[in-house]
Structure formats: C-alpha cells, structure tokens
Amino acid sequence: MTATQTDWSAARYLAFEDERTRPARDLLAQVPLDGAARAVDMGCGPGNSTELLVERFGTAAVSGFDTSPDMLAKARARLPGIAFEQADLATWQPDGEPDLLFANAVLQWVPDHVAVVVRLARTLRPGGYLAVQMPDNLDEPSHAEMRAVAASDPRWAARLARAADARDAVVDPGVYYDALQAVCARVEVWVTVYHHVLEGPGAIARWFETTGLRPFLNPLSQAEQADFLAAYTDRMAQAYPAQADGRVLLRLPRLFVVARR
C-alpha cells in the first residue's frame, strides 16, 4: 500500500466542492459573530471551508490545520496568506482563547468525540463559539453497504471485520447538549437532511472513495478495491433509483451543533 492509497485525496475530494461547502456555509450563517480576532478551521481539508472563514473575519484572523499532507498542501496553494499546519484534532490545543472554533464533517474521525467537543469548547474565550458539523449517516443505505460488500466476500471479509469502526458514531443531539451546556452558555443542536444531487450510482462511489470507503479501501490491492467498488456501486444503483432525468438523490443527514462559551 502506497503513501498516496493511504492519504485523503484532495483532488478527489473537491470534485464535489460545491456540494460539500454547503454544510459549511449553512453552519457558519448561524454563528452570531461580528468579528473574531482568531478562527480555526479544525480539519480544514483542502481549505474550502477555510476559504468561508477567510471571507467572514478576514485573513489575519484563520488559521487551520488537518492529519493529511496532500490536502493541507491544496490548502496552502488556495489560501498562500493563511497558517496551516499538520496536526491531529484528537490531541490538539489551541494558543490562547479563540473567538471561533469551526469543524466541518470532521469530528466523526475523532475517538469519543463528543469528549473532545468539550475539552475544545473549555478553550474557548468567554463569548466564544465551537461550531460543529457532522454526517450522520451510519445507517443510509450509502454506509449499511459498504458493511454488506465487505462481508460478502471471503477474499477481504476478515481483513475488512472492523473498518467499520475507524469512523465514531454520531448519537443522539441530547448527548452533544447536556455534555455542552455543562461548560457553555448556550447551545444549539438540529439536524438538516440534505439530498445530493449526483449524476449516478457511481457518483456515489466516488463520493465515498474518498471519505467513507477509505477504512474499507486502504486494505486491498488495487485489484481487490476494483472489485469493491464495482459490487458497492452496482449496490447503489438499487439503493438510489435514477429520478427521472437520470440523476440520483444522495440522502445524507448531517448534525450540527452551535454552542457559545
């Protein structure tokens, strides 16, 4: 397995840059702040939900940082004037007191995640804010097959046993609240299911080759991800009927969570 299998591919990522920003910017039109002198973008990716920080508080105030080499380099080719570094949202700790920490569709990589969205939120300066998205989609049938391809076949099925597991479950919104509201003055908590307009089932594939298959994928031989791919896509084409033009509706729940210190 090769370093590049096993890094998030930013290329691959952004071919569905304007689907995958608008969670973003939905999470930051409801975070009530004027200014900040310091925004984080915590797994920040390629920097397209940098970039709406940046057009918010302005250059001088983000800063980000992500686990992947290649996109954090895409990051710093889109935004040269912003600090970005490589570090791991699990054990990082931010300097000082930020006004705003953001984390899009990343907190589910995180073990006991929901431990770490309080120790974040404790860093916080007082008026502060954490916002937080997250998918929560474990059981679509999008995620319910990646399980079902990778025990159906003796080739993978025990080395693909626990991939399932590198991923942290989204639970109820009342746990993310009471673990919050212990340490914040106010938090918001709601659920908004988005339909994804895609070209077809293998539009879904490659959705998820880059997130959710990943665990699945990296194991294999370039010949046995092949083969995943195809049965996990011929899977999606009876998850997610064709509307009538062809295209496919990806129904995926995100989680979102606003809380001010």
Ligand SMILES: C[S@@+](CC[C@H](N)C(=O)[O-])C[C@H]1O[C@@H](n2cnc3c(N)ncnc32)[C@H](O)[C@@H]1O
Contents of the next structure:
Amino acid sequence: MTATQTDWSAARYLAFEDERTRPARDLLAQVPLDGAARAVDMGCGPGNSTELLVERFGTAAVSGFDTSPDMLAKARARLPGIAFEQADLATWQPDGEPDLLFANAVLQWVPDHVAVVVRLARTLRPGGYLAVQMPDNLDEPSHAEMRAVAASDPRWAARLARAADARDAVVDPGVYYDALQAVCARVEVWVTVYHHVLEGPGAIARWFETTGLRPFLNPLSQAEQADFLAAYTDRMAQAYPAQADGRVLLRLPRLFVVARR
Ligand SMILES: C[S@@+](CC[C@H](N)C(=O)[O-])C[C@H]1O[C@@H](n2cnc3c(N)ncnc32)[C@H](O)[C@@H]1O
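Alright, leaving the form predicted on its own aside, put up the form predicted together with the ligand.
What follows is the entire complex, opening with the chain shown before.
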C-alpha cells in the first residue's frame, strides 16, 4: 500500500533517520535488561527503533506494531524476520507478560497517554521495563508558529482551528512519576534538550511535515499546503537563525520515562 495524503510517509520520515533514532538509542541505553524473551516496539514506525531492539535482544524476542500501513510496509522490508502488526496503542494489549515495552516518539499521538502507560506497565513481567520518549516541544517556535500560520490565513483558519488538538501535551514529570510509581518498583523521568543540526529553515519544515505538521496540512488542498509550508518556512528562518556554517539548530526538548515493574 502506498502512503495516502493522511497516512504517515515512511520515506520522508527517514530523511532524518540519524537524528530521529538518536533519542531511541539514548532511551534504550537506560534500560538495564541483559536479555529479553519479549520486547515490543510500540509505534515502531519504519523499523528504525525496532532495529535497535533486535541488535540488543535478537530477532526472536522482538515484535512491533503501528497504525500506519506505509510505516509497517517499510518496517517489514527492513526487518523481514520480525512480526509487525497493525494495531493502535490506545487499545493494544500484549499476549502474556513482556520484558520490555518500548515507545519512542509515539505516545504524544495517543489520547490520555498517562492512563495508557499505566495500563501497559501493569502487563509487564515483574522486573520488566516500560521505556518511553516523547518530544516536549509544543511551546517551541517550531510549534507555536504552526498554530500562528494556521490562525493567520482566512482560507484555512476555521478548518485548522482544532488541528493542534491532534497531539496530547506532555505533562509535568511528576504526573508520570506518581502514576507509574503506583504500579512499578522504580521510576525515572528526565528531560534532554537536543539541538538537532539541520541544513536550514526548509529542513525544519521537512522535518515536521512528516510529524507535527500533519494535522495542519492534511485538511488542506495541495496548493494550500504549498502556501502553508512557504509561510511556515519563512517563520522558521526568523525563529532559527543560521549558525556560522549556514545550518540551523532545531532545539527539541524530549521527555524520557523508564519504569521497572
Ligand atoms: C514519530 S514516529 C516514531 C517511529 C519510531 N518509533 C522512531 O523511533 O523513530 C511515530 C509513529 O507512531 C505511529 N502512531 C501514531 N499513533 C499511533 C497509535 N495510536 N498507535 C500506534 N502507532 C501510532 C505513527 O504511525 C508513526 O509511525
């Protein structure tokens, strides 16, 4: 199946594969499991994060799921030995007790995600781990300017009035701590601020075109999408000034949670 206008685009997502996979590596590095019989990559995308689990735990232990047909097709082509299924994190339940439930850059798209992580943490075997990373960037210029461009043009302002609601805000670290501490033996929460090196303001637009901008672009016609992206790119040039070499630093705070059942 090819990507539709509203599906995620695996190929364009992977244009920034190194940068997008780095937080997944940093997250997995904080999971002190020597081995695992069942490790699940929830919201596996094109398989880049799943590949890290395979390198660590071996093919037999790992599976993945995602809602996007295009992402799943890419993941299956990349890792043919791995079981990938189409499923929604909001309702997915593991068979049996996993050793590791891994979710890199997905839970921000799941409504009421605090309740979802608590439900999933309860399914872990004793000593098993839940590992989560979410971008905490709704207050960054990259996202404030999406909302500003949406509100600025009468052609689309009404259609995009609810676009920002597609993403669940990351909440205070203490909320994750309290919710998970009730069902886990140990909970760690931290924030790392990345400064991803991108080629320029156009690259910032391309970065978010496949993620945060999707709810703003999907309701628009192709011509409107082009106009929206041009206005957004202009604002990115203002908000992210060029470094000495002409590149820009995309400041991106990310919240991490690692909990042991
Ligand atoms: C930003 S990508 C992350 C992909 C990969 N985990 C990584 O580390 O790069 C977010 C992924 O979450 C998936 N997704 C969004 N909502 C989902 C849901 N409710 N259940 C499962 N997957 C979902 C998207 O299809 C997309 O592949």
